[in-house]
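In structure tokens, one chain follows: the form predicted on its own.
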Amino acid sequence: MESFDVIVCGSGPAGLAASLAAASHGASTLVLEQDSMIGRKLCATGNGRCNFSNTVHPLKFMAEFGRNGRFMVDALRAAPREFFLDLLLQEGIRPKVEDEIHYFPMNGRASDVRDAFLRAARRAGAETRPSVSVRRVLMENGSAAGVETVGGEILHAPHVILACGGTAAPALGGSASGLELAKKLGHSIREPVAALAPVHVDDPWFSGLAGVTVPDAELGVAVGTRHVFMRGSLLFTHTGFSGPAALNLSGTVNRVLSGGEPAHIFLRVVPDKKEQDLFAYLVDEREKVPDHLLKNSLARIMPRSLASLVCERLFGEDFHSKRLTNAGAHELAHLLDRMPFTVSAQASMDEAMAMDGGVLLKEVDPRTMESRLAKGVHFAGEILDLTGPTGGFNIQFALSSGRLAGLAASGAL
């Protein structure tokens, strides 16, 4: 029966970090992967092109997750974005920003992201299996104590890291594994959703806009009494919205949904203008160019072919400003600021680039990520209850608690 100091549980951004951080502090450290393949995950985010962090303040970083934001403080500070920044640079990597918040490998391949951390590691030390997977922590007098695997291998080690993933993206290893595991010790599971994923919608009269974009719309969903909305650009689909405003709110309209509820939706096309901004721009416009198409009036401040739908919707092709009544003008106003569509669907988990849910935080130490009901178990990374927006926030949440969670385990905090 072999012996290590640290066993990570995952190769994802949060298991080589943990590996790297454990390793290179003197942890003799093994990492089990179930899949075939070492971070087949990281490899093929961001489209293969890896978008593992963002130039976003702290502050505001952490306030992209929510109420719970504040978990990943010293998850932070242990391990900022200018440390893996330094890392890659050391390993050859150059990063680049791209629109000024977003960091890429700057030769565009994940795959580089995911060699950098697996060189460094296995030079600190760590050793790395692919094909293992496990079938549950072992416990003695309350510490871990190993793993045993599926083949019923013994492995022992008095720390050991849960960085497994979640369930999101099945064929790319995503699974349901490490919260068993994590099951097994007693931990409470906030049930996974599909995140970062489409919002299909029942009724998708704009259909015929599929790979149309709105840069800059606000999509929201009713929670209870209360909004939520995310801003950010918006891809009409064949049934309903992609892009980053749709990804990011997907998680909450899944959630409503897993209620038993049909999920209200709302889309703002043009959210800068509130309703009486946009009446005060129609009846403007109706006063100026009187004989001017009314979709062409809207088609200043929204994409054409949307324009010339929703007015063919409300009042017919090729309507004239000079027809548009007050109450047309209040109709359409209202319309645009707060456009309505039902979702009775979640999105799959195959579709999803995350999962919202997972291991309760309050059954984690934030400062060292360990196991609130099973000492020298830690978490890091996906199979948190901890989910952020797109754009580099999850990588680097799974980076930094991993290498908090290497630190931890190896005896260097």
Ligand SMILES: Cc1cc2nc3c(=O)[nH]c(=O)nc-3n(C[C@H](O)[C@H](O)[C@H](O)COP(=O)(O)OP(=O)(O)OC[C@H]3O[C@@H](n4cnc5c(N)ncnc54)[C@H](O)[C@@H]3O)c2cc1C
Given for the second form:
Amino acid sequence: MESFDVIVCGSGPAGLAASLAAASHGASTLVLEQDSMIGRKLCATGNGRCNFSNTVHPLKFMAEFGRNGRFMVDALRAAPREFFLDLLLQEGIRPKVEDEIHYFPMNGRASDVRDAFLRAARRAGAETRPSVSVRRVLMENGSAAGVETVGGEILHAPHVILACGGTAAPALGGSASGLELAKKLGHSIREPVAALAPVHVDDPWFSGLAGVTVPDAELGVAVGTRHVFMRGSLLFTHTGFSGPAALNLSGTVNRVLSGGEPAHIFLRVVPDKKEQDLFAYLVDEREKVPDHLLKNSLARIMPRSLASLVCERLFGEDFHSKRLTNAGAHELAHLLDRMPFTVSAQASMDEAMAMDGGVLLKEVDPRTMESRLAKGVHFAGEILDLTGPTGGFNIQFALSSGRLAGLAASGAL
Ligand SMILES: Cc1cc2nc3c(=O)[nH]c(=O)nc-3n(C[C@H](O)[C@H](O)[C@H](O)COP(=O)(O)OP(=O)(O)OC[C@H]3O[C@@H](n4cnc5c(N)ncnc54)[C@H](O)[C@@H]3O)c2cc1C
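For comparison with the form predicted on its own, produce the structure of the form predicted in complex with the named molecule.
In what comes next, the whole complex appears, and the chain from above leads the way.
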């Protein structure tokens, strides 16, 4: 019978960071990965370039995960981004910052980030076994005792870290396997829905705009009596929307749909201008340049192709500003402030970059990432019910929570 101090299930960023932390603190550490490839999803992140962190201040970083974001305060303290930046540098990976926010490896190769963590973990003494799937966490007298693999092998360890990720992107290894392991231990799961996915709408009259980007837009969805908005760049697609504003709203949209409710979303094309500002702008243009085409006035505040399409839909082709009545200006301003759409269907997990949902946070101690229900079992990364927006948030959280779990499991805290 093989015995270890710590068994880590999963070799994504959470599992790699956990195994490195545990092994560096003297724990005999084994990583089990059901896939034939270590860190397969990590290697595909950021379009193969891996946006592994960002420059966002920790308070804002946590806030971006929603009202439960403070769950990670200890993880970010134990393992801030600087820790991982140093580690990558030591492994010969120079980070670079894009848009003053997003960290990527300088050479643009996500697989190098995976290799750096894997190398460091192995050098510290961690063993990795690909193509081994964990079927069950073994418990003895209320404490973790090891795992049973799908092949029936029993491996002993008093600490088991579940860093199994979520259900998003099954082609890259996403599965419910970790959630099933947690359920068997008595944990409750917030049902997963696709997050960081495109938003598909009914009757996309703008399908001719597929490929057009609005650099700064706001997309909102009604959730009961409140509205949730996401702001950022927005991409028109043949079936709806993509780009950060849509991707970051999709978890909320899919959650509404999963509750059996229709999801009504609305688009603000010029989020810096409120409806009355837009009205004032249109009236001003009518007075200043009455003989200009209205679409040209609109093209000064939004992409030209969208401006043309909106004008055409409301007023027909080649509509001059002088023909715009006050009622017409009100109608147009209202539309630009709140263009309504109905979402046609939930996005699938195949399209998603993350899962919204997972192991309930109240059942996990944020100081150690240890289960409150099963002693010696720890959680890290996306398996937890905490999802951030695009832009390096999710990998950084996986790394930080993984390291904290590894430190706690090895007794280093
Ligand atoms: C296409 C794509 C691009 C992305 N780009 C970015 C980006 O640029 N920046 C960013 O921050 N986030 C990005 N993400 C999200 C990010 O990849 C995840 O949030 C992150 O990988 C989660 O890390 P994790 O270690 O928790 O889980 P994962 O990386 O999913 O790793 C979990 C591992 O556990 C294994 N596993 C599961 N169950 C078992 C079991 N029973 N036994 C053994 N092994 C098991 C899985 O095979 C998997 O390898 C992207 C996601 C996708 C799909």
